[in-house]
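One chain comes next, on its own, written as structure tokens: the form predicted on its own.
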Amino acid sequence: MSQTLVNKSINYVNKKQSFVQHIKASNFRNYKNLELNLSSDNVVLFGLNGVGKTNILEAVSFLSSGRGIRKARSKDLILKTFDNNPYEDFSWGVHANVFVKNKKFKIGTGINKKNNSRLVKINDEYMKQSDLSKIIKISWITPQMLLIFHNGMQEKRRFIDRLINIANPTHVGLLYRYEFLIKERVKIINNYHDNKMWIDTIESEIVDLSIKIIENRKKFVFDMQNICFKSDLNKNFFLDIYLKINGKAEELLDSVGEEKYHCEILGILRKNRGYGISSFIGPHKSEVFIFKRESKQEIRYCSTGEQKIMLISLIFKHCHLMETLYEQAPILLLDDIIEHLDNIHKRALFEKTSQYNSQCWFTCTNSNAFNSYPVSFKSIDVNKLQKDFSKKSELKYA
């Protein structure tokens, strides 16, 4: 692992708002034991396809709350051998020293073998996953994210809700509770018709949660439109875009206000319940649209190249929002991002990330692709990383 020094023509301050200084991963994906010592410089992971570059990014992504860049279940991250004999006595773990606004945090996370649940430690104390988002913000772009624009609205909502949760760590918790209560309501309608008090309580909470979720989304769109979309950097290279979230629930809330909305939705729920109908309007039916501002063309109808550029633009605008509102630019994980970018957009991306105020991680198959990168970065040949360790080694996640 060596540090590559390139052109210093850009006035670059090496002091980052957030960066990973040291990271260990044990029994994680294809790594039995991984350890990287870093500086605040951006990181370029290069190597052959399938060698484990994205797995390293995934380990970094687990320093934040949620299920990482692949949305994987915790138990699926444990290393398995080719002879189908996983190390049953071991659990995966990730430990890192992270600097955020000149403060050092020791973050550890891993699996609880008893129930396959994820545990988190911050500075040697057990904490909730949501506490990670209050300390460190991490965002990413992966090739699979382009599929979001061709999938159903549910995937698009989840994508936007993940961005909202980076700013507001309670948002996903509201969604989980909302979805859980909807399922509980269906069970009651189908099996417990006489339990009126129970279903009344559930339906009232469903409506309260729906208001909070809609308001969170509304604030996010407002902030993005007014803070980010009107002040584009590299505007000539990255498409000018805007975001829209709408639905019948949003329209009703805007037109009648919270109090009347609560009464009307509650009335719909109670009426439908009597007919055995479980569906109703709410934020689980909202529609998400991303447009090119000039042509008003929706992203799913754009070319693959345009979609990638629009995705990059959206993520960087979101990062700009985080820095504006919270004085903290998220750590960026950019998986295979330079593939299929023309030289103009590649140069624009290099300039943007070289001046970005937190650490950026890249993956690529050939490090020569970064020969023109304008500042120093940490270059890591993933092909040469040591992946083996003694079975007697102690595995720790914190």
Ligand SMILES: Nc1ncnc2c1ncn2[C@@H]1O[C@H](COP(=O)(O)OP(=O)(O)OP(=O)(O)O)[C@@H](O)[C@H]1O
The other form holds:
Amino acid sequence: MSQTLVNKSINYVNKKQSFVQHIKASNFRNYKNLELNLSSDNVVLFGLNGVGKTNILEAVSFLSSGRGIRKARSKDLILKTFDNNPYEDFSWGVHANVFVKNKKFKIGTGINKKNNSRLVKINDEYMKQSDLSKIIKISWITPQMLLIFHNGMQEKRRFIDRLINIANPTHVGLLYRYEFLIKERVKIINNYHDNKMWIDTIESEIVDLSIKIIENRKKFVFDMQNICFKSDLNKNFFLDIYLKINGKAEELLDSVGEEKYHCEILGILRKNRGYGISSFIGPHKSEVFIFKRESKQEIRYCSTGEQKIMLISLIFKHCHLMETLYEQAPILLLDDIIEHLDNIHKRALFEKTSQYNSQCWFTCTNSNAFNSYPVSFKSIDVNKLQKDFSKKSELKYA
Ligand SMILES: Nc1ncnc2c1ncn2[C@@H]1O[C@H](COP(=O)(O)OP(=O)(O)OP(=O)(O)O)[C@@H](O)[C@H]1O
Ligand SMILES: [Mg+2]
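Could you please show the structure of the form predicted together with the ligand, as a counterpart to the form predicted on its own just displayed?
Then the entire complex follows, led off by the chain already shown.
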């Protein structure tokens, strides 16, 4: 590990709002034990393909709620040997000291062996995942995120909902409950169709949740549209992004208001308890569109490089919104970000991240790519970190 120092001519942020100062991961992906001591400086993880760079970002991403940068299942995170002699440990853990607005938080998270669920400890006390998101905001850009723009609407909705959840950590919980109740309603109608009161209660909660979800999304789109006027993204070669979330439910709610919307959707749900049980309008059918504001070109029609620039612009705009609303720029995890970027955009990204108010993490295969980075950063050679644990080699040295 070495500290690289380059030109300090630009406005470097000395007091970062959020940063990871120390992180340990155990039995996590290809790491038996990983330990990094850091400062508030940005971090560059470099190393060969498959050496474990993204795995480190993934460990950091578990310092917030959800399933991390890869949307992984908890059991896939546990260190494996991929041979006939599996390493039989059934847990993983990540521990970190994180500074947020000058306050230190001790975070511990990992898998609960009994029911596979995730445990969270903040300053040695068990807490909920959503409490974690209230304290620490983390956002990321990964190459897989670009696929979202070519996949179905569900993926796009999930992407936007995750961004909303960074601002409003109860949002994803509402969605889980909404999706759960939709399935539950079908089950109950099929098995207990005589219990009208039970079905009525579930349907009423479905409609209440749908209003809350639509309102959260609407507020988010509104905030994002407004923040762009104050942002400096255009000047730095990033694009101004325009978001749209459309749907029949949104249109109805807009035109008739909450009370009538409630009655109408309840009416639809009651009617289709028999035939067409799952066909009703709601936030599970909304359509998400991402455009360049100026040309109105939709992201899926842009080149790979342009899509990356749009994605970076969108995430920075969102971070700018978080900073404006909560005085807390999210910690940013930027996986393989400089791939596909031309020199102009690379320089713009370097300037943007060196002036950014919280810690940024980069991964790349070649540390020379950061020779022109304008400020000091922590450079970590991932090739040299302790890697996977092989039972065979343990036995050999026993
Ligand atoms: N549960 C696991 N147990 C052990 N090893 C794992 C586990 N999950 C993934 N790996 C291994 O971790 C290695 C590193 O993955 P990672 O994605 O972090 O690489 P990377 O350095 O980001 O590579 P690239 O430059 O190609 O993006 C891979 O070889 C993968 O097989
Ligand atoms: Mg990687």
